[in-house]
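Take a look at this single chain in structure tokens; it is the form predicted on its own.
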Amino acid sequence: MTTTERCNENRQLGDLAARAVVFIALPGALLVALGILMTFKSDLTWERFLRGYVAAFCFVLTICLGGLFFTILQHLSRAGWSVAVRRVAEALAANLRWIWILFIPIAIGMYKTHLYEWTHVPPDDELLGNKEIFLNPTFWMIRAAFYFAVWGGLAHFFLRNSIAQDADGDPKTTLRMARVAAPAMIVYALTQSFAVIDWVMSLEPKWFSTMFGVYFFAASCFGFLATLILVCYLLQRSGRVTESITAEHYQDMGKFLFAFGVVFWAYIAYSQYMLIWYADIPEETTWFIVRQLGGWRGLSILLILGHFVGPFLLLLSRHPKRWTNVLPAICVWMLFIHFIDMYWLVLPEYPAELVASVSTYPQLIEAFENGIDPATGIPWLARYDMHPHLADACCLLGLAGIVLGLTGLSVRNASLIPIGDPRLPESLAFENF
């Protein structure tokens, strides 16, 4: 079926983009402000508020980074099936052009608080002192600016060329984007890995994992693909692209979600856990010990069941991927569990004082469960247990609302389908076998 044969469907956002700003983005900004006000009016420290903010920022950032990865991958592989859904991915990735604004509170917290331990290194801390060349505020900020410039530049390049092709239909544009995709994928992989090391792993600078960047990449795929399916579904519910995006596309998006977001995430998560546990180095294993005691144990079990076991069983068959009334509900759950994953990565604090006071793993466990912090008189487990706060929810819903509400602005005057792409007829006629 040709593009013109399906031109009767609504392929424009119209006033929906403006309504999303008013009814989603603005309330989101108010929720973030409410979280800040709660911090002023309660005993919540700024370091604790910022940890919740970092988790929420990682949640929205992974979705946008996943959109950029998906866009690059489709051009790199010269895929035809995905053309009908690629504009949504481009729109989500386009948020990378301005998402640095949401990073400003984290940058301020790096300078003004003890959010990042390495910004206040004691003179006698040899380990952190040796990392000062890399972990110092000036170089950290330079790297952050570079990451956002690269991501924003790539997202702008692909969206600008894709929209321009809608007008002229020039096939050379497709070839140009395919040529850029190969180096773009390498740059994306490096910047994403170093960014998560800088912003998340360095929250506990004495802990390290060579697989952390890959884990974060898998989480990005999980969050983005769930969002992509859900946005496509909501667009169709609003009367847009009702014919161009079919059950065939949902099935392939479900395949990507199953492969990258479920199976690959579980493989990397298990590999990271197994290697660290097998090595049995206190500086490494303590990161997991904190997440296996007290309230964090429940979240760890929830991640195993809700991030892998449940989605694996639900998406293993082809049928749920094609049921457009079922798959979006699954994706809502996946977005919830994706935030739990980010929360689990960021919020638990690393008990450096406790690790320094013991010499063996059994002593570490015993001290964690029964010991008292001599400096504060608080049990170690109570001090490092899970303490959720309403401000965390404000940050999550606020940042998610801002990003979702502003996503449509980048394509408000463009088609929701890349109508100038020469592979669009292939995508419209696509069928799974």
Given for the second form:
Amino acid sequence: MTTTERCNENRQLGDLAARAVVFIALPGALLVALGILMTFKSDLTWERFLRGYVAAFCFVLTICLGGLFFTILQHLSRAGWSVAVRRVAEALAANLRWIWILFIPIAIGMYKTHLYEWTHVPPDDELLGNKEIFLNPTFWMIRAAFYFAVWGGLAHFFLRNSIAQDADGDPKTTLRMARVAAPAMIVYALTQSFAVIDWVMSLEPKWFSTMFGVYFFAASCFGFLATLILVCYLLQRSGRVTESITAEHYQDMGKFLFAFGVVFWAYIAYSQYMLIWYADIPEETTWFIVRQLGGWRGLSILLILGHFVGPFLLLLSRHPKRWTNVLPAICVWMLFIHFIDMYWLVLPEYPAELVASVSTYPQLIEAFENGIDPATGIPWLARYDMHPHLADACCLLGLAGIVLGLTGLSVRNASLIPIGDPRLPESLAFENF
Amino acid sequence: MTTLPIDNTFDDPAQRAPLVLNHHDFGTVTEKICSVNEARRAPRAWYVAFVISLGFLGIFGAMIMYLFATGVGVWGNQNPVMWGFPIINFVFWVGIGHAGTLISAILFLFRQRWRTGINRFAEAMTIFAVICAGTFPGIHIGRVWVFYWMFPIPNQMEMWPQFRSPLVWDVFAIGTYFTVSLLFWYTGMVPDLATFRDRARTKIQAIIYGILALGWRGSVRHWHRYERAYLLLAALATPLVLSVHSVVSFDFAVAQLPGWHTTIFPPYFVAGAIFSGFAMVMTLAIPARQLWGLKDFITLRHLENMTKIILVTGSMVGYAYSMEFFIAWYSGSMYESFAMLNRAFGQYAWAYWIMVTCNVLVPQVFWFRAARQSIPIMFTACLLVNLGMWFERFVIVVTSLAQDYLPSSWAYFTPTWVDLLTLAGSFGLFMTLFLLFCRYLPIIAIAEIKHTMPEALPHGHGAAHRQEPTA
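Now that you have shown the form predicted on its own, what about the form predicted in complex with the partner chain?
Every component of the complex follows; first up is the chain already shown.
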């Protein structure tokens, strides 16, 4: 452990954990409250507020789930380089132990509002009627409880063992975590896929795509790795772990972000879109049609440029991945675009009546932009176009604040790097060449 | 070089397991690996295998001749199963051809140093598998004398391939993959070819290996250029590993046919390809290490790592099977549900359950360390995985086509003897090329495997810097 002792850096969060609660988490909670208040006071419907809330929840959930995936992957592959940054991932994943509290508004919304169409299926809708065995409130809640229990349990296991190893440095702990990691990865893949089917895909209950779980997984890698880099940077700016985490680690995190978050995401997103576009089966194209209309169209193009093209060019070379002043700025952009991705997944609503009333695509565009819903007299644009609301921003900043502010609590008494890990010397001495 | 353990399958997080066993130094590594090719006579088993492979290659040629002379009617392909064995075999062989580039490119980028023991012949296998794969669409087109119509060659008839068809994308995808894999394989081999040149005992050998070695002298400048080229090729080859089988999956997934059109196909095909490719690498590696005594370089740990990759990719394939099944029900589409239920319980249920047993159930033995370290078990499991992956393509191609939307055109596909012999013959082509490779080219990356030895590390232990790496 000579390499471990050589450094005289600050490896404790100290009072930063408490300060983060007061100055980040608390304002976050207030912002969410403000968003709820806004909904009471304005003509914003609860369904619309909750859609924004679901997007924000997905944003923080993907970051924490990404942390869990990263932790499991490092144990599974016996990685050496990543040990110095693994505690941050473990701490982010540990939020999964209590993140169900933030899910409560969605659960209430499912029962009390029309957020999920399948909760109030008209008797003549055979298609949705047949899905009721799976999409019904009770089973949906049981599944949600199961997902949170599994994620919380796994995150707790990895964090607890890792912190216990800080004290005794027992190599058997590493082996135990590696053993658990293999089945954990399978459980993770299944729970994550079905959670996103339940919470996001079923917002449009008639639509389906086998790739959806994988898309969400790629997005969670993107969100998490950007957060990981940013948190490491902020910790170092605050004078902590200044020597353990080096440009070499940033470069490797950047590579991961490039491969999984940028390129793999684009590959999955492209494959899903292209296959549905090419086969052109009406029951599948619904989901993308609305995302090609009005403001959503702009958002889709922004995703291509801002989620793939831009980050691809920025991260391709090794230099930006090692410039610790540039990389965090790129990551801030990435977190923004990650939220846009979640917003794009959750918010658009399929205008079924509008599509039924036209026969060609140009007619659809024309009707969407200028037409009026004959049943209600409201322009289609008013209901189905993108209308960002301040409450969305409140939800996003609020939930992000709550999660980031409380992340420190789980490691407030522990070291910021796993000092007992037998592979730590390898990680500290690690160089890219 | 004092106390290298003979067993490197231990699990000690504080220590990385040695990848070359038995007190080798740089010199003996070169000696041992070169001895495979320098022996005056190959082992008897090699001759036996070579004769059998040539026999099957002959069958392959004869079947193709018969096909050309008679027409594609000699196959079982007919309405509605227009894509029979040729496409199944094509997808099967392309899949096999994925492990090599995965090992050489992706595992290289992931710094998996154990890849050095197996990358060379996995890459060779990739190239031969792609050659086998490329043969099938070529002979499937009916009028073989206009095969060049597949390529966009400017012509006075202004006739172009249909660029909107994934079959044309295939031509490009496979062509690119083959080119880059070949370059990668060859670039990596240059230092070893120079070793062969320097050790050549006949004039002819010296000339041939000399030309192939491109004037390699092992100078620092050469190494610098070489490492850079290798890294660049690895980075370029990585997206290709994903793209090739994704494009192959598009052949199916862009269609509106239930069982073909599903969005998870691209990553699912890639995972399946790596799965089958690794199974084939092991099928070849296990006899090869036995035959030429290469157990110090392809150690039990290498094999164990490969079984783990088979378990991982097998799980991904299992995930895709389940997701397809679940979404077929969830979609509420009767055609989708029918396609899935028909696969599992219809007229091809036997093929489906062979597939599930071999691809999903069999790899589960690798959860147990004893199975991961038992040569007979892993060899059997890998053979079964190869079989299962062939049947996976059979299930996808045949079940969906045989019973689609229109019950009046339903039919049962039966392969002819020409189909079966062509498939068997393609193994002859593959094995002949592979056996020739084993005899005349370095089957383990001599220069690269030395990088993993303690002497190569900066501040290494023991007799560091004893010899030049290419010596």
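Positions refer to the first chain, counted from 1. Just so we're on the same page, rigid core means the largest C-alpha set that superposes within 1.5 Å between forms. From a predicted model like this one, the values you see are computed outputs, not experimental measurements.
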Any idea which of 383, 367, 73, 105 is the hinge when one rigid bit rotates relative to the other between these two forms? 383
Need one number: degrees of rotation of the smaller rigid part relative to the larger between these two forms. 20
